[in-house]
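Listed next as structure tokens is one chain, alone, in the form predicted alone.
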Amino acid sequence: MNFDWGYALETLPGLLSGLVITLQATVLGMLVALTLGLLLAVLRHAGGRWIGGAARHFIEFVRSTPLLIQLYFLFYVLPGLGVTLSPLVTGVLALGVHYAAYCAEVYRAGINSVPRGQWEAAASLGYPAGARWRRIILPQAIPPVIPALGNYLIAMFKDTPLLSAITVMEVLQVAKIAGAESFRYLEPLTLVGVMFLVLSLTASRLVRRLEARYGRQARPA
């Protein structure tokens, strides 16, 4: 089968749109991943016995849980329960409570690390318990893993295809559309595939510049 560059061009204002719907739900999925996972990883260090445990058991049935179910359950059962979402806000609610588990962890490994003299010292000082994690722990907890939230960032740019699944008009869908009605599918997902891995490795490398800056960051003792 030879590569149509006509073809090609005609369908790239299609799946560029697609494109847009793509980074949109990856965009505001992180941004929900980021803040709830946070949430998460604070709850369970300083929640106590029942809020810890409870945030602890959310995350591991969230991470022990495919991301396909979690869409189909949020996107199927919840209009049973009343509440209706259209297909791309539940995609970017789905896509966030998942890697927000998964955030959790990545902030729980960094609060874990910082010395136990700063938990020490800020007590000592008299912080109150939300001005020590504003100004005390999360300063030196977060910028450390940093290039690691931007690794699911990646991965979470790479599973929005799992959108299409309940309808969202992302970029891999118009491709399989325009792929069906022309029955050419090797220009349609050939751009995609080109369109993925460019912003991927272009994502990759500035985790890489992330890592270089914050990996290696001296913490104070």
Partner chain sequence: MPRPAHCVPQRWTNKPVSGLIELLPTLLEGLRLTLQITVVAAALGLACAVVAGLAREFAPRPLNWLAATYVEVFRGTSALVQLFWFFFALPLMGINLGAFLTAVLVLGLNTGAYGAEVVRGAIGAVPRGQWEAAASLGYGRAGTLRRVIFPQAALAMVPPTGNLLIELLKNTALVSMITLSDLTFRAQMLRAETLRTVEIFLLVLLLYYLAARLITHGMGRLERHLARGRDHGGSLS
Contents of the next structure:
Amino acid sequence: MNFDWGYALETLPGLLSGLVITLQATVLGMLVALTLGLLLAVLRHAGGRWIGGAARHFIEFVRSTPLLIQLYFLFYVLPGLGVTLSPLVTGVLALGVHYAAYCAEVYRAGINSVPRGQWEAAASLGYPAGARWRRIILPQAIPPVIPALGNYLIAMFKDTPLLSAITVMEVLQVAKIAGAESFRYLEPLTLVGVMFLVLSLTASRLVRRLEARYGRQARPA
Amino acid sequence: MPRPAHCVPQRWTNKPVSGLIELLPTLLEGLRLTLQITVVAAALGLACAVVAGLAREFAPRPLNWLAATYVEVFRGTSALVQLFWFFFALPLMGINLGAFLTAVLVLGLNTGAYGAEVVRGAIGAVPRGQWEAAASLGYGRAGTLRRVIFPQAALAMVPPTGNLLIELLKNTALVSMITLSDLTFRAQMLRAETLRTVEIFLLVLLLYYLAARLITHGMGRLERHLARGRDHGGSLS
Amino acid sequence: MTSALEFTGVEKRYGELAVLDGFELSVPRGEKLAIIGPSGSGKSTVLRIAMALEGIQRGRVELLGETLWDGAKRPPEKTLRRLRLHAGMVFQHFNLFPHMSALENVCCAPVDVLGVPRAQAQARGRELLEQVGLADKADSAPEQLSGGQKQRVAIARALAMEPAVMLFDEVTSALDPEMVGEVLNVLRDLAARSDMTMLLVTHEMQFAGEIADRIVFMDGGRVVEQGPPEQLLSQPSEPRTQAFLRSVLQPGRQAPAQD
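One more: the block was the form predicted alone; return the form predicted together with its partner chain.
What follows is the entire complex, opening with the chain shown before.
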């Protein structure tokens, strides 16, 4: 069976609209991941024995279990708790929570790389804990880890096809349906593969540029 | 001998407990397949990682490009898309591998692509002086790699390899979407039968978590083992 | 009037290691006090405790008549924060905030912590930078400054909070020799014209003798000897002080013999 360019072209508009959903899920999921991840990282650092320990175990657990199961869990369990969300929102939430655990570890590395002297200088100037994080620690901790966060953005992008398992009409789901209707899977699935390849290679290139920019960080003075 | 009847408390706790135990055999059956796929794919992945990693670093041009393309394609696309492509599209080109082989092949190749970068990074991290020292002793390139570079790089490869294996374990859940009855598939099946969603999925999450801890534990031991060897080398010299 | 700082029977240990052991020190308001002693004698720890960066195991520390540390009990964070406002610290390794310009380093805490309007804080910040001789470096990033310049910014930053007590922790130890002078000049000037209480941990004996009202010699976590500079530096009575001064004043370099 040969690659049918005509058919490929025919499926392209549908796939592109699926790709839009994919990108939406990625961006929204990343916003959740960046925010929740930061919260987890700060709690882990400052939360003391109980809260900090809980954050640490939560991160560990989420990182060691499959996204697909987490996705099913939210999809099937939330309605039972009276929370009805659209599949897309459920998917965004699952992606966000899953990658929040990864982002938390990235932030942690950044936080740990801020020298002790910076904490002490902030304390000696009378900064209260909240302002110490906001004004002194995080502005130093986050820029160096932006490339690493970018890599997780790409990883999350490549995980969005899993949302097809909970009926989200993202690009892979569109391709599968097109294939099932025509019994021609080769063209739509290959196109999906190419889309992912092009987008993630481009994004990797951008991340490398970020690395060049943030790699040589201002050293603590 | 009949036990004294603690009837009331027993009946009270009986239902959920026996309920979990009812679920367990099916899930463990699924876990077995999950682990089988993990192990076979890991073996394939490690082999691909070493070959592609070395090829990218040392092979002459066409081979080197081939390795680079393999790594970029498998790292640049989604594991689920790869799985679907091999399962749905490839048979239409006359290559029908069946679900299990497809799963193992795709997950292995996927892991190998990420692993190639680990191998490359670890080899690149061995100081140049080691190559020069080996060359000065008359080692060729292959000999230097085998006897001098690889043993040193191995220790640095262990932690990222552990992470890769956990990612692989988690990715095996995807095979449930190409009809294989792994742990995730069984969970879905049981959920449809019993509608006991929360218990089933919590149990499944726990099983995956324990499997992941097992990997972490094993890699930790491996790392200590390799590090111990290195310490001896250090103290003798 | 109560004293600026009061250490009574202070014990501080890290695990097994006792850093301060029955440490006693009383610093009247406005005094310029230099603390000298071999490394590991606990000098810096005294400052870090006064700055509320570290607690103690036993004894009592009062800052401006208020209890800062009372035994191993840790006061509520709120109290620590309030008391910290009375003290300012200049660190050996500067600890400038690398993500802020020199001027922002100086005016950030007044804005963030005291709620001073930004314009006012910036005006004051410029004055302080001028006072330390860095008016033209206001917009420089810390990484563009030399070590001596960084340390002068750090001094201005601490001064901006107008603390009653200033703590200088070996502020010239991390500097290249040619930059020590510019920092000492700033301190000299400050000591001469301000009524702030100043505690300086330093290895610059001559400088200590010049600006201090009193010198304290510490060893093994306690005060061994103290007195006015002329007396302590030239006629120390304790053998340990004598040995220490001999070792710093005539180390094995080609400096002319001291006696």
